[in-house]
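Quick heads-up: it's one chain on its own, the form predicted on its own, in structure tokens.
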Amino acid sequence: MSLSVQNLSYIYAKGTPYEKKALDEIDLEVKDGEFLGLIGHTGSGKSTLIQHLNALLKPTTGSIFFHGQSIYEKSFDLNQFRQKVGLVFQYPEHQLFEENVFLDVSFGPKNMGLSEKEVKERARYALDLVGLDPSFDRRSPFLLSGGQKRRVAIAGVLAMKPEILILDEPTAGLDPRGKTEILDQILTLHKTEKISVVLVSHSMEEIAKYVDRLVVLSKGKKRYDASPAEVFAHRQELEEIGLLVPQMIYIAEKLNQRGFCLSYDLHEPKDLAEEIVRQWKAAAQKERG
């Protein structure tokens, strides 16, 4: 595994009247090449946790290891670590500042001390990855659509060629089409570049069909860490902590009560409908003998 969190706790304003425990003994592994979903209601500790994964916060107790080495050792290179673990904040387009798209995406590689030739190569590489062709290079990032701005911001992190890409609510504020485009783009990046992705969200509906594994946080504690289907089996418990499972799960659950045997891995209406028809035909054929 490339990134490991062990027994991590974090207290805001420790020792003051405003003291608050945001994370409580979290254990977490980000495995090489996996697509991990991190989900929880507002205030669950998601954003606090990912700021630790990029070493922006230091835990009150606990440790984080990157390729087996503690990131808190004096000999550990935090600057290089932050290049390897790229963090895209919520509403990242608010961090765009250059006069054109190409310069904005070039900012990170330039600060890495790379040659001008390599900076340009990395910027072009990253923009290609997010589906922005050279016609966007000289355009002002502030005149792009919301989804395009989001892509530029993600490209700025990808230009540093991270091993792990962490995205905090990447679909926030986008319309349904924009949300689907961004999530599909992230999935394509994961598959083509073989990088680990940590996708943070408060919506099961949005990320269920994308992730390999789902980690659920509630009140600073890790409640579940399993495949989406295994997590969705705890529908009632999830609702109690303010999370709704995808609509397909509610439909499958109702039909299973009527004799079907539908998997909780079916996230698209088309797939669910095909499986219902398949099982109905199989049952009808069995009755006919």
Given for the second form:
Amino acid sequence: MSLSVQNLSYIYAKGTPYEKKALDEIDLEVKDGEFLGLIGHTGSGKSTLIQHLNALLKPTTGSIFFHGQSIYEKSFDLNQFRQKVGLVFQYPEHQLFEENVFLDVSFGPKNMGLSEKEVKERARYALDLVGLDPSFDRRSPFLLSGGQKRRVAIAGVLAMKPEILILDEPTAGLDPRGKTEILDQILTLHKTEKISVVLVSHSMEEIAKYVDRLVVLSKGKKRYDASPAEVFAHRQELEEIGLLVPQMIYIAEKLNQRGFCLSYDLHEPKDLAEEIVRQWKAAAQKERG
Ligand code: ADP
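Output the structure of the form predicted together with adenosine-5'-diphosphate; the preceding block shows the form predicted on its own.
Zooming out: every chain and molecule, the one shown earlier first.
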């Protein structure tokens, strides 16, 4: 188990009239090599939780362990931890600042005290991972498209070779094509580099087909922690906390009420259509005897 959150609660402005409990007794495991989706309505506590995962906030109560060691122990190396658990903030491109793409991505490895050669290797490695070839190296990050800027920002975190990559709404503000491209890219680097991913989103539709497991937060509490198909089976309860399951699930549910037996694991319309035809043909054949 690489990262383990135990019984964590967090209260903003504790002891003031503005006191707000943002997280309420959260247990969460991020296992080696998994792709985890963290879902919740605005204000459910997602950002507060991931700031704890990167040790930017300290819990009011509860603890976090990284490879079995408490991250709040005096002897724990927080600098190294923040390299191993990389956090990509919302709109990360707002933090680009160097005159060219290569220098920007080199910033993290340089700060780690690596040699010039290693820094260059890291920067190129990270830019390759996000699909930006060397023709981008000398370009100003500020003159790139929205999707490209975001890739540069993600590369800046990947250059530190994290074991876990946490992304807070990485698709925010991108057009539908840009959204798919960035999520596909994240899935590819998850698979090729075996990086664990925690993907924060408010849309189950958007991330359903990418994640192995979904953790659903509502009002600071963990409501579900299971495979997407298991979570989607709670369609009604999810709607009550302001979350819609993917459209495909509504179709499957309606058809299942009419005698089909469709799995909630099907994420592509083509796969669902094929399965509907297969079951329909099988039923017709049975009827013919
Ligand atoms: P999400 O990321 O799911 O939108 P947040 O973690 O940002 O949720 O917020 C969780 C709760 O904590 C919300 O009720 C929000 O208003 C409150 N909150 C967030 N940041 C602060 C803050 N700096 N001070 C006080 N309350 C906050």
